[in-house]
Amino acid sequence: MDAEQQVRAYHALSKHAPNAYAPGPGHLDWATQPAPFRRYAGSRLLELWQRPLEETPAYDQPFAGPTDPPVPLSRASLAQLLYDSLALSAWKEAGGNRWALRVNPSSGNLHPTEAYLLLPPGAVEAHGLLAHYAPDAHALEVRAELPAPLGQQLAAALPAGGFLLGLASIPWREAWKYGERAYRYCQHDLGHALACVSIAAAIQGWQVRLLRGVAEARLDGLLGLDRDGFHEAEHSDCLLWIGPPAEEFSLPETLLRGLAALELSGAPNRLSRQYREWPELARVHGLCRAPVLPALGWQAPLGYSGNDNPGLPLRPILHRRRSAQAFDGCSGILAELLFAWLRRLLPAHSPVPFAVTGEKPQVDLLLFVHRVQGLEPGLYWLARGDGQPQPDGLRGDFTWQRVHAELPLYRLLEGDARGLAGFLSCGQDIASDGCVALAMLARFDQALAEGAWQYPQLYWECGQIGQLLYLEAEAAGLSGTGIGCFFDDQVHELLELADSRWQSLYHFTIGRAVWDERLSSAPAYPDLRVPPRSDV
């Protein structure tokens, strides 16, 4: 089989059905639960001074593009970026157990996503650095100090005022619980992280763009993930430019070779006492690594500049976002609020975060409307990609009635869809007890025709959509939650999909949360110090 056929085989293998879930461990072996944080013993720890959490900017502002003027890159601004995107948001405790929550959400709170930074000389120290971000300490673990010639090459290759961020995944974190389906979860978790980083960067006037000129297979070497000592495999997923808006650029071969040959400090910790291989995870990962891709030309954002949430500060919402575990089953919303949420999900409206990869949108939304005053209960379709009704391949007896003058939102069927939403989401009541639930359907055949590397990027787009839904729900005083467990082909049967041109990749639901009062909460970093005035 060629790469595309093998990716299709993995996708079929990792589907859930009412009578046959995807291959998994069958039970949770708590003795082998992965440690929640990757750390590098023996590496130098570079503390990130954290300035006080600010109420600015206004909630709507960063989604239209980076604010102006950009903040200078410094230890303080880097600390703020990481604090607003990949840091801890709180500690929870119940029954003697304590665990951390993070700004970037994750399936099962397992957090496979890791971050590595390539910093030019003068960014935070006199010399350039390769560092790993440790969210439990809100600090950088220095894996290598770049020799002066290499640091100068890096500085010369990068536009002024920015740096490189690599995101990687540890599949075992998800496979421990979810087995062969874990690759899916790693990738939409990465999409959530991309959205978090993009929004946090835009607050500081920085853009985030995927570097397409480096083959993904080389990134492990650049980030130090191909060295001995890793008990559990960790793989790079993407390399990002973060900094003031700039023209697209490439990294010279001599720089890439020099970075891959760095002598590294620190030994990666062992996450589990035992490690189980899931062969299809490694296979699909190898198949989907992106090659060197042609330059697209980074475009300045032209997003909607309206103000849907006047007076609402963004940063507190980033940090108080939580995944709901249950909804009250009775609260509703007004249709205008739902329309505002959907407008936020259109790439033309919100270039942040959707402009990161430069790829055209591939994901549309099937909505299960339950409790929305001013909109009849039933099934709806948001045509995010091209705005056109009745895409090829969907059943022909839907009404396809447009229900909004500006949004490409179409009513398919009227009726109570609560039971249907719950059933399709593996029987989970949370999908039926909210105001609205969504299924994210991707143009599967169209994407894979461009290359197997497009498969994970479909999940990235779904994760970005999910992150905006989390924030929109929180801004409205509600809560959301991502749903990775759903019956894939039963969703397709509902739409009478006769082939694979559309595939459901991620579900989501929003409502009024019922919180477990047995849980107590504590600040994420009670001991963080305020930087001296000269470092602000």
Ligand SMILES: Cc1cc2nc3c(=O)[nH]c(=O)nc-3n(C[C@H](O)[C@H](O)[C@H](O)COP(=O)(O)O)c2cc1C
Second form
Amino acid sequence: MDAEQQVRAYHALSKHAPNAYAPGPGHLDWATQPAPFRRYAGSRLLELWQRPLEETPAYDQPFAGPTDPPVPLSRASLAQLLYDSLALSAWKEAGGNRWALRVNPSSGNLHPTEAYLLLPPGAVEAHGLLAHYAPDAHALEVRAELPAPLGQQLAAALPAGGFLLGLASIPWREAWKYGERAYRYCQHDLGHALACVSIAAAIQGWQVRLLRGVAEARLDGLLGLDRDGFHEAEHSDCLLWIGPPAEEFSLPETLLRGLAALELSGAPNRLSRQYREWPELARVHGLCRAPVLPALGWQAPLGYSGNDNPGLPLRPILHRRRSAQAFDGCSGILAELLFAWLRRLLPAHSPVPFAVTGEKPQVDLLLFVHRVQGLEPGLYWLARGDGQPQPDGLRGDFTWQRVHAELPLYRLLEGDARGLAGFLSCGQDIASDGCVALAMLARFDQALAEGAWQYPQLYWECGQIGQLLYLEAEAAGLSGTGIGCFFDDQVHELLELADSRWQSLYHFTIGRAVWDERLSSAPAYPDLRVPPRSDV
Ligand SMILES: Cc1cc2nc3c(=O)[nH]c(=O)nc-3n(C[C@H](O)[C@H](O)[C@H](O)COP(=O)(O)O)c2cc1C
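We have the form predicted on its own; now please give the form predicted in complex with this ligand.
Shown next: the complete complex, the earlier chain at its head.
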């Protein structure tokens, strides 16, 4: 079997069906639950700061592109970026248990995504740094101070005012609960994290772009993840440029070699008492690592800078975002609000976050409209990709009636889809009790034809869509929930898909949340200091 066929085999094996869930542990072994925070014992800690949430920018502003002018790169601006994207958002407590929530959501709140920074000299300290972000402390753990010549090479390679951020995943965190399906969840979560970082960067006038010129497997060496001492594997997923809008650039070979040979400080913590290998998970990960890819040329498109939410500041929304675990089953919304959400999901309207990878959009939406005043209940299709109705391969008897002058939104069928949406999302009531639920359908064959490395990127796009929906829901006083548990082929049967041209990769739901009163909440960081005046 070639790589593409093996990825297809993994995809089939990791599907859920009503009578057979994907291979998993079958129960939760609390004794081996992985620790949620990676720490490097013995590494030097660089404290970050927290500033009070400000009234600017306005909610709608950063999606259209980085705000102008870019803020200078400093310890305070890095602290702000991380605080607004990957930091803790609250502590929750119930029944003697305490757990943290984060600005970026995660399947099962298991948080496989880790972040590493490669900072040029002068950004934070006189020398360049390789550092790990520790969200529990909101601090950087210094893994290496770059020797002066290497620091100079890094500074020379990067456009002025920016730095590199590597995102990585610890698959075991997800596999502990989800078994072989965990690869999918790691990639969904990575997509959410990409969106969080892009939005937080845009607030500071920074652009986020994926560097395609370094093979993914090589990134492990750059981020120090290939060294001895890791009890549970951690792999890099991508390397991002973050800084003022710039031309695409490459990293010279001598710099890459120098970074990979750095002497590192700090020992990675052990996350679990016991570790179980999931063979298909490891295999698909190896197959999907991106090779060196040709440059695409970084576009800096400007999107729709409308003002759908006048007077609403963005940053409190980023920190307030929560997943609903139940909806009231009766609240509705106006069609205009749904249309504004869908407009936000069009790549041309929101280069932040969709321009990060440079890939063309591959994901369309199947909507289950439950309670939207001005739109009949039923099934709808948002053609995010090419805008065209009736894509090849879908059932022939849908009406494909256009329901909006500008949006490529089409009615497929009228009727009560609440039971259907709940059933398809593994019987979860959240999919039937909201105002609207949706399934994200990816052009699967088209993506895989370009290479197995596109498989994770399809989930990234889904995660980005999910993150925007979380924020849009929160901005409207409602709540969203990502849904990774769904019956894959039952969605495909509904659409009478005869082949694998389209595959459902993620679900989402939005409604008015009913909160669990037994949970108490505490601030994310009660003890953080504001930055000293000299660093602002
Ligand atoms: C990729 C992904 C899949 C998820 N799948 C489900 C799901 O199937 N059912 C559910 O109730 N919540 C699901 N969630 C919501 C998570 O449980 C939630 O994000 C996590 O508990 C953290 O809470 P927060 O979003 O409020 O920070 C999912 C979230 C993500 C990001």
